[in-house]
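Just the one chain here, laid out as structure tokens, in the form predicted alone.
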Amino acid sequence: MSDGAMLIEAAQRLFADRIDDAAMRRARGGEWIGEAWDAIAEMGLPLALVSEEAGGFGVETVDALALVRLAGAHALPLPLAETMLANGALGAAGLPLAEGPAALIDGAGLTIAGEGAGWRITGTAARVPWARDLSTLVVADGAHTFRIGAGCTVAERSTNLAAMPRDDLAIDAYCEASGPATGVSPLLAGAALRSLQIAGALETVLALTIEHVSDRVQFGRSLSKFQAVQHELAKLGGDVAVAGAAADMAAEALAGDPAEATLAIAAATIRAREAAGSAVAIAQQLHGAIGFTVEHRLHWYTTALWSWRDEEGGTRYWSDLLGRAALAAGGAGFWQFVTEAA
């Protein structure tokens, strides 16, 4: 068994043990489930995207990104994906790794100026994932990578539909050192992560739906025996397969050459988000009204999917980007554009 496969197997056991219904309800109520995060950190999962030389596992990037998909399959109410990405950027830039939850953000909307031997970073970052719980904020501006451990305060608290913190963060921090910018932009990397989370969550949505229609009896037979239900299940399965393929494409692009990643990740994230919208509608229909209730597990996944679908640019942003690139390719170059982007 490869190192990546062993990592996923161990993480699966950990998530199944720690992220039970009680933990999910606590998280949905606004509680930081610290014991689950401590177990995740003790296993070293936040370092999965860090090279062995920089203090990580040294597993292949695509294998490490499978953790993000697995986290989506559990609707993990903790910033594992965000911390993995932040630590990956820190390790590549030669900066100290985060000692707790972390996030990587784009510095384009901030003021970054030299001050003495270091840098002063000021401004407000909107809807930073898990901002209230972060120990480290990583800022990338296209030329540099900065590690901020102090100087950030929550300006306004908010959450997404899945009750995951998305706070506005006021920043006034001094950084003594910086590292080079590495990899793709935070927005592009974040979109790839959301595609992986969507794919994982949809796999669980499909499993929950199959279980429901198999167990639910109407007119003397299970719902799964009705042809109309079977047709909808087939469509749901198709959406799950499409999202899975899109997630694979995003992971491969993120692990590959950053200069060639933009169009592939844009295409992948658009398709994964479209599949999420269609799949959620089918799953809710087949569950009936029970799927909308906060007491039902489907509710956790559908609200997470709706949230992830609209974050890190949203479908319209990536569709506009891909459309402009297609128009720029022109009629003569369109076929090459399509095949290379795929």
Given for the second form:
Amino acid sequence: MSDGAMLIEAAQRLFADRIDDAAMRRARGGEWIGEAWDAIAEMGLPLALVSEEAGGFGVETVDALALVRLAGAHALPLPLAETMLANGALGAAGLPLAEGPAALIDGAGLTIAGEGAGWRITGTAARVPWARDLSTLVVADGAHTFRIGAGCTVAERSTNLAAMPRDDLAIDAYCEASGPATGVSPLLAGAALRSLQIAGALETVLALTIEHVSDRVQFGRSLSKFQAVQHELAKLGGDVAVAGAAADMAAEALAGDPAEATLAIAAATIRAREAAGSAVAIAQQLHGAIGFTVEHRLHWYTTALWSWRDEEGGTRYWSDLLGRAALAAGGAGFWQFVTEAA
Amino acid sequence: MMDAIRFSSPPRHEAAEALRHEVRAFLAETIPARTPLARSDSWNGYDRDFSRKMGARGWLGMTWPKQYGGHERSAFERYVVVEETLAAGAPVLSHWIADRQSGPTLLRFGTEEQKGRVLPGIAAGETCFCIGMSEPDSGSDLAATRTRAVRSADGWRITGTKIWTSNAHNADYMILFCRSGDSTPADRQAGTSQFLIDMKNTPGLTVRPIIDLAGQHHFNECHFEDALVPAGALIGTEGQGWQQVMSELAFERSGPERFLSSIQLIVELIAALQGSDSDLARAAIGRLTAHLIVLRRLSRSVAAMLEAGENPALHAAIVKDQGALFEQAIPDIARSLIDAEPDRAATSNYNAVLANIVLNAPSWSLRGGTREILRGIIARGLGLR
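Having looked at the form predicted alone, could you now put up the form predicted together with its partner chain?
Whole complex next, starting from this chain.
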């Protein structure tokens, strides 16, 4: 077994063990499930996108990104994807890695000015994942990467539909050092990670739905014997397959040349999100009323999917970006555009 | 189970990408004057001369052994040729069925005599095929076939009717699926066989046109009345027709033809939007482009599985189902962005192509396995039933 496969298997065991129903309920109640985070950190997963030279442990990027998909399959209520990305940016910039949960945000909406030998960063960042729990905030503005350990206050606590913190942060921080910003923008990277989480969560949604329609008996036979149910399930399977392929495409783009990643990630994002909406509607329908309760596990994935599909740039934003590029190629150039975009 | 619907990453194939430019240059040079309306016929465009030119380039039977006229190139190179010709709306019909499906079936199951006689002609773009599967009382339920071949002293005597046989009026050969023995209550698919039918020289075979909703003649009814075919017409093993047919379906269901049927309308739509796009138009074009990019990835992934010798029937069914949903959605997306009355005779390319696409769209989720059949396959693949 390859190192990557072993890592995924170990992470799978860890998530299955730590992210049980009780932990999910606590997280949904607004609690930071610290013991689960500590176990994840102890395994080194937050460093998975950091190169070996920068202090990571030499995980292939595609394997690291498979962890994000796996986290999605568990609707992991912890900022693992965010911290992986932030550490990846810190490592690439030659800055010290984060000591706890971290997130990477775009510096475009902030004021970044030279001050003394360093930089002062001020402004408000909206809906930062797990801002209340972060030890480190990483800001990248296209040229530089900054590591912020102090000087942030939560201005407004909010959550997404899955009770994952999305807080507004007031920032007034001084950074002594900065490093070069490499790789794709925080928004592109974030969208790619959300596509992977979506693909993972959809796999769980499909498994739950198959289980339900196989077990549930009505009119003297299991739901899975009804052709109407089979066909809806087939549509759900199609959505899950499509989202999975889109997520793979996003992952490859993120692991590849940053200059060629934008259109592939945009396309993957648009497609995975649309599949998520369609799949959730089918899964909810096939689960019947029990799926519309907090007693059934489905809602964890449903609400996570309904949140992730609108985060890291809205769907209109990504559609506009890709549509603009396609229109610029023109009718005669459209097919070439498609074959070169991804 | 989740692994069952994972599509592996399609490899990047440098030789295929180099070939792409050659194909584009060839198409620009060979069919520069083909109208958008004609291009929107997609693989229903029929032009023997074009097929011969494709054959001369070595772009038919590309993956077959050289001894049968093939070129021993990879499935990825063939894929590029197929998608480039389809995307350009080239008139591929004369070689299309044979190159995609009939040739591979013969290569796999045919006798040496059949392979030696027929395959070089397909690879040269000279030989045109049709497929005899559906019957008046046997559509999706293929095992209900009633056309029957009976062994006789001089070969086989065939009686029955095939219907919806695309291009039978032009084809040189048909691969006929029919009954050669009896089914059993436990095995409805037993007792079926495939035959190689010479469309031009089979006494007792009559071909009659059926005009489709779009007013075009693609469909035919093929009537076999005690038609005599030689003993050497049997393809593969008598009684194994069902297994043989099933093995070709993944080839039939996963190619780029399953999502490119309305590409010409997208091209005209984008051309028509130049200079007057809107937020709505950009978002709509972005969305359909995303769909197309991901579909293409799925399809190329199946091509890789086929190249590896797998039989990805489930994956192919997903590609075809998703592909048909996409290509059938294009007319309504176009209609939401541009006001135009569909008219094939219109001088505006957009209006003419819109008409052709609207008129042909219903067939896309019927041919090659209906949506309902595909969803049954997918559900089974997911463990239901």
